[in-house]
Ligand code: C2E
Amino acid sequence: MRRSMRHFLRSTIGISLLISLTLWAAGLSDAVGHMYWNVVAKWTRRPAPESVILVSVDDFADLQTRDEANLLTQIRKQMPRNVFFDARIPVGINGTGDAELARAVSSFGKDIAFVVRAQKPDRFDASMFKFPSKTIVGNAPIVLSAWNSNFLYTVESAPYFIELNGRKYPTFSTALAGQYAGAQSVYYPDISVGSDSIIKISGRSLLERGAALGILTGRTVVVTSSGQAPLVGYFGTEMVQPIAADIAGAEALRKPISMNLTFLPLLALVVGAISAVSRIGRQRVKLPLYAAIVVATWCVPAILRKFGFVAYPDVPLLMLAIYGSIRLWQKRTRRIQHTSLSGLPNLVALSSQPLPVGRDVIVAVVARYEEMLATLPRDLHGECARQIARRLSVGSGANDIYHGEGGHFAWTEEARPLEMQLNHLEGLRALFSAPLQIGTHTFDTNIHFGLDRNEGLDAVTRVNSALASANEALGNGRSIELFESHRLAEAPWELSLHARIEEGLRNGEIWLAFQLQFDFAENRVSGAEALIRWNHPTRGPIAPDAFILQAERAGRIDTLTYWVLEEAITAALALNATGPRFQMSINLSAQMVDKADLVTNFAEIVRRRGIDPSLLTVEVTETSSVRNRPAACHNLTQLRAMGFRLSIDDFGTGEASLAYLADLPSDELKLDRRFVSRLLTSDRDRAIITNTIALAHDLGQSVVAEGIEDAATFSMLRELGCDHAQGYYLGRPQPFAVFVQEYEESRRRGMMAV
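If we take the form predicted alone, what would you give as the structure of this chain on its own?
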């Protein structure tokens, strides 16, 4: 037991706990708690209760007891629930006024009480309270107002009763709430109550013009004046009159319980949670769990306070900050001061030294390296890395091979002409055609290279550039990727693409163009394809292929796709409301086709927008990029079952071919523009189009020919039995307003002028 305790206290968790408790004992954790409750108070701010109204006497230039007597008489006419007199009483100046005030007070009976405030925070002795004259107060109850505060004089708690000279007086908040006892001897204000939202009316105005009928009826009225006591701190705002704290205290007392849990239960939970997570081996699992502990530590005290429990987060938050700092320091130390298990220097060592002039930075990445390590005993992990490094050293002639995580190995070489360097790396790749023999395990290896030739840049940038290139080569299945200077210049744009897309959608830089589709059988414009466009304020028009490809690489294509769907639905509803059936086509990225939530999201959007899904055609292309082919076919089949029409875009290119046509129950084929453009000049292309149209019709599908540039091609497609036409000859992509105008003109003519 003693040994395990020593082990705990020497651990990162134990050290963090001891430091945080030491800071708490020294009072240094109070600042953390103060900042925390300030933030919580601002986030949870709500209006003060309307049941309490302040009547201020500050606007009386020369306040007399007669004025106060008249004011109380006016208040009494409104029949308030009760009255608290929290204002200075200028007794002794006017004897007649004093007598009138005494009679006015007496007329309230038990429905009036006088508030006496402490003249200094955190002082509860009799010398701090100045009681009003007995001739005025008579038998009216006396309540006291005094608060425990923190180091910045911000109120934190108050006792239910204060004992002075052998007599117990209830505190003001308990009288306001009618709650004179609790589970503990003190209560804590409800810091969510906004001090600036307390209802306050002018006493002079009340005397001169009266109050609106019923404004005071049934409510608690506090006759108040500033200067009765010093201002106090209040979480979430600046210094306020102490009445704000009293009202917040009363709101807290109206809850079922008011209890201080201290910081110990939350600290125990944090220590236990960190201990449990620290035993998990996988870093990817640990990081979100640590984040969850931080979020819970932040949120739990705020939630508990809503129910009357005060749990202080200062020590737990301090411990989390200290623990995180120590772990980061340990991790940084390991990375900088230590090499990997292989004994090889790490990539940080390469990045931290100046690179000689005339050297290329090369990073090699071994495919499925982590899977290789997973099959090996831990004591062979270093041997695996050393064998790979030896082959790289022999092939490259480099004395130092730097080993990074995830199967990355880096070095520098003399900068040869590019073609020669690429041939050299291809030869180096051939060295790995022979399997690795690690103990009793044999591994085939597949290696990819990233090359940086950007001399003049710092070492960190060059190593990271080569790393990025190696990862890209691995992801794309290429042998070598070169990170050139123009890509480095474009990196900020690509890395901030999502934010730029969001901004473009908000300010209208990104918009939809509509290109008409012509129905040969009905001899009319029967639909349109929605095409996304981007006019950037500094870069000008950006080609759709460019930013869509970047969005797909960044995993941000979902935002664009669902925005296009929403805008296309708006256009389709408008066009179908004014004329014959109008079909709207949208493009679906291959990056989204196999996503689990695709069908659910499409169904929710069409349900919310109230559109018949059969009015929408989903065009699918670039199917070779689909990672999960069965899931993609399932999703598309589900969309078709819901009523969406499915179109195989760019049919005849890539994987948009017979195999995909056999897998997917589509409704439409779109002939690629490369075949259509050679229809008049190539017998082979004309034969392909003729037979494709026949095949589609035999399968019950329609055919759309895109990329029509001239009247002769248009006429030939009509003769061949094509169903729909699309291209610049018929109309260029247009903003919706222009498209609608041209569409209406074509309807008035009765047919499209072609």
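What's the form predicted together with this ligand like, now that we've got the form predicted alone?
We keep it simple here and write out only the one chain, dropping partners and molecules.
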């Protein structure tokens, strides 16, 4: 019980309820109530009852008690139902007049009463009421008029009786209505009674012309003069003579019920209704129901008031407004946190909450996601994302998969030991080897992961890190990229990479190393691979893997590539000038192969340098990060047509090795050093190498084995029919001068010393 109470108070409804009750306690809901009753009064306005007629003494130029005596006599002749004397009585000016008035009054017997009004609003003590002279009033009853009002002095209720000096006087409205008791001690005016439609005639014209005879007959006549009491506020109009409130009070009292229900029953109903509606799942039904609740909250008090029940809608309306605002706000933030098409929460949602402890952040990026969407009709885009998310959810065991732009999906997972986590992700990747079936479309996809294990850091940083790592994995064709926090410190360095590369090229920090390639058939050094080097003055030697990647990410790889090409040509020209045919290999980044100007730039350079392109081998790695695969194939085919040799680097490590081979007309395969290094120890790797060599030869390609570190591997490769060899065993990458020296030496010996 206590728990469900606590739960309720934390819910949106509970919070809105608390806020609105607080506003009520602070008196701020009164303003809402005031506006509400103003509108209701205007909308339900009806004429005042004809049973009451006012006879005004205001137009007597010099009012005397004699005039009033005459007036009463005249009124009596018309046989009114009863008379209330609510006017100034100028006693003491004319003695005989005073006596005449007293006589006229007493002639009415019980059918006349004197109205005494409070001189200030909301005051009920004896000092507020000025009683008329006893000599005039005689035994005639006295009724009082005083009102409780709201913060704008608008009348709200009046008591049935007011007690002054131990005597109970009925209030004017009760006397008008002939109702002296109710269920409660106060009654509420019928605010639909229009104040300007009260029938009022001039006392003077009644005296002079006798007025329309019989107009007063059977009616309640109120002899009035203005200025008897201050004006009062009245719902739906400006300030009015208080008689209007008294008449409205009498109208309310004529109804069988006059009862204040306060705001509580309506508030309870509203709370019940919105909690019921909020539990409905169907969004489309919800909105009209909420609207119905608002309309009902608005109409019900107005209708109830017609029957004498005063129910306040102020707190309920406030509560609805607050509830509505909170819900709208929640919806808006939720919309920001959901990608519209898939309905999955987005990365903002993931990074806007604190991540639980002991969890890794993982971002998966689906390769060629945009291409996939491009072939799908728009209405299937969401389904596509949901299907991927489902697969990831099943594979990872994570309940919530967050969807970012461009094929990114993120989630958190228990931080297992790194080895286990990597294996787990590799398994997840295997799940994606089965094609996606979306509508009638089938897609082969590939997925790459970015992993962030830096607990301690905030969610935004971690999600972004995992995201960047996933992109990096996609970019370099790796399945998983781990984000290491120390790389954050690298960011400024990476950002200024361009300037540094230019500087490095200018001052010789960046240079080209050459690693020999050995030809098994010719038994000689037949070429070299140009490998870039950077000896940074403060950072020391930077591994090419590292800065090539950064240059790619920073879009600065072009400068480096063309510089390498020029240097490699210089070297190739020199080596070919003095000896037998010497083949020079350069590496072409995956980020470059699909560039539109690649072929024209290469063509321009070889033409200018006057080199036969067939002396140059272009090594490309097979990575999925090539964004525009058709353009890449086109470029490479063009280069080959120009005479360049084409080599597929790191063969066997990528994702679509064979497919790549089928697409690309290449001249050479480079067996990745991961296979080569295990050639002697792993039967599986030996089988791969044997088969790859056979396959390559069938396709008319030659095979280069790289990463040969010992004599045994070297001779085994010779046995397996490999064409070329490269590795530390034969020679390390060397500066050009050193390379030339060793090359010349090997030539003098006639063959390699191996």
